[in-house]
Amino acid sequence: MLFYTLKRFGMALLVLVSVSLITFTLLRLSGDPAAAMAGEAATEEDIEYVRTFYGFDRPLPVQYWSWATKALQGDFGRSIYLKQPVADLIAAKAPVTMTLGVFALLFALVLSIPLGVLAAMHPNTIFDRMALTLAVVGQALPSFFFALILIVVFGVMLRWLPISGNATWLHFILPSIVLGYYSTPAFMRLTRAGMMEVLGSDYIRTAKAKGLKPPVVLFKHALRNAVIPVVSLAAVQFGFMLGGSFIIEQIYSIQGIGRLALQSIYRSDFEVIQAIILTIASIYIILTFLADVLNAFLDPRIRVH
């Protein structure tokens, strides 16, 4: 188990370094950051001053090494537009986005796992077809359009829930449903497939033959093994939710990392953009690493790979 954990940890570090290098390089190659930071009315002398002041005239590997070593210490530079430390901006916005992601993930799991279990227990019935229909609709319906539907219905017509801001937990309900519903089909199909495979296995038949009660067979023996792939998928989907929250935060005026990222793109605030990308990637990689370790703990057969 220790060797497997160290191996996965090394791979996670390698992926993180690769992401940081690719992000840094692509942002520098997307245009002249000095010209973008200096503004449209800047002269050549102004642009050259900015290029020298921020070190953009140095070789690209030197720039990356300087930025990476500071980033490891928690120093992502200062925002060009807001004139504040980037680390402070992200620290202020990250809890909002993380809260939205957690609520969305909980909504997806609470909705999809029972549906997947129900569909597996009653294949080719009305329950199975309803679950599959929900999965198809969830993948076909664009998130931004679904968000607008919820705003009109529950915010404008019924006036049950707030439609903008993040002042209270009520403000997270509609955006969490939008983010979570998009991930529900993947969880539901995986749970259904896993349950159908497990319910037909020999040890489940043995458990039933021993006279164990159906709830014990279902939840203690079948569901525990069937949800192992769901653990890995949950980590991946949570990363997708954090990335997908960019548009949702804009629609619902939520002051999180996603909204900050879009504003920084409009302002050509390179320091903030690359710090946000690295932060989201780090969270995604850490969650994937933890999911791999948890799966190895639940299923010892994984450790041999």
The other form holds:
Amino acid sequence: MLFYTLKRFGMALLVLVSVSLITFTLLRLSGDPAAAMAGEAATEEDIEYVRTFYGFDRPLPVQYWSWATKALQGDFGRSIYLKQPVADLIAAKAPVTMTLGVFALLFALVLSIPLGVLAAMHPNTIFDRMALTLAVVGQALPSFFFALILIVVFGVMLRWLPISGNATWLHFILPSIVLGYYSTPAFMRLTRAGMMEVLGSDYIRTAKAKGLKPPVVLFKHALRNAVIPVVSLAAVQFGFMLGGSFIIEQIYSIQGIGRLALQSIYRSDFEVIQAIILTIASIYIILTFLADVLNAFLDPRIRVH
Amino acid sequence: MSISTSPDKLPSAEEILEPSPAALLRRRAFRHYGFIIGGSVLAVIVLMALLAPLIAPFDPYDQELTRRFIPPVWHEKGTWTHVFGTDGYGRDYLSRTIYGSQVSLLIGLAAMLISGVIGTTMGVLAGYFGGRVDMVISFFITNRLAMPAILVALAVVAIIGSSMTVVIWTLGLLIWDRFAVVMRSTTQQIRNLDYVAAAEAAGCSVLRLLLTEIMPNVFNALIVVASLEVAHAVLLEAALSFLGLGVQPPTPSWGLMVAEGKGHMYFKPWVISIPGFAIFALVLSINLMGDGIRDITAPENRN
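Alternative state: the form predicted together with its partner chain, after the form predicted on its own:
Time for the whole complex; same chain goes first.
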């Protein structure tokens, strides 16, 4: 177990370094950062000044090395637009995005696990078909369009919920529904498959045979085992949600790191974009690492591979 | 089916008339509602894109400021001249919606082709060779999955400057992961089958083996992933254009039309609902087709 954990950890670190390298190179090679940062009205000298000031004139590996060593000490540079350390900006905005992510994940789980269980208990019925149809239909709805529909219906026509900002927990309801909705099919399919496998197993037959009440069999014996893979999927999906939340944050004016990333992209604020992409990637890498270790702990067969 | 000369062991009529595999496939296709519905809607949209200049009633770029925000025909003030109404510049919304299908389909198909070539090559090589090759390619896939792809795409597009070509290449270079993952595991399954071993024993070169033994047998899975990736790319293009970093105005892109209509959506909801529904219909029909192809070609793999 220890060896497996260490191996996974080493792998996670390696991925982290290479993701940071790829992101850094991609952003530098896509265009001239100095010209973008100096703005459209800048003269040759202005651009040259920005270039030397930020060290864009140095060779790429040197730039990466100095950026990476500083980043390791928690210094991600300064935002050229907001004139603040990037690390402070991210630290201030991250909790908002995390809250959104947690609410979205909760929404997805609360909707998909009961649906998955019901579908598994009555396979190939109209109910099962409906759950699958809902999943296929929902995936085709662009998230920004879904977000706008909810704003018009619940915010403007019915006036039930606030549609802009992140002042209270009520503000998080609509955006969490949009963000979480896109994970429900994956959770539902996994719960359904897991439940069907478990319900057909010997120990469930034994539990039923010894006269346990159906709800006890279902919740205490079956569901517990069926949701184990759901836990690791939740880790992965949470990572995806953080990476995809920017469009939702933008539409609902939620002041999280996603919106900060998008606005930094509009303003060519390189240091911020780079740090946020790396932050989101790191969270994803850490979560998948934890999920791997948890899986290996729960299922010893995985450790051998 | 055994044929015997003894009269009481003659094969039954059903056995002789057993349909060919192709006929079975057709029969399954015509019984699959998702496939039929998805296929029909998709056919309509593709025809719309191909025949756009013939069927669009107006020039999609033609601005007429005296005709701003005419409501669509189902609205009480609508007219049959502008069936879907007009936008904030007085451009005919039906014509823009029709031309928008060209943008979505073109970007979806092109990005799918680029990512398909990259992902399939990586997946097949990793699955066939295994060992170190697999390790390196799997590492690439892990890297790609760890990166928030859309955010990276936005950043790159913002720096390079947005155009249709840039969007196609950025998406193509970013969404190959599903191709790679599926092709890798499919190839792994086929790699150990007897006919591959037979071809190896017969002295086939690796290239010939990959092209004549492996590729035809991963083709079904490839078609399914390809269709889902077209839908994925269509959605991403719409999102990029919605954020102003995809297709640039005045090109009619459905995502861009939603963005342009956003400010007026409270009182004139059709300006976002028409292009939004168009994206929905296209993506849904492609996904239904993809799921249908999977069910029809490999019904045992359902779920």
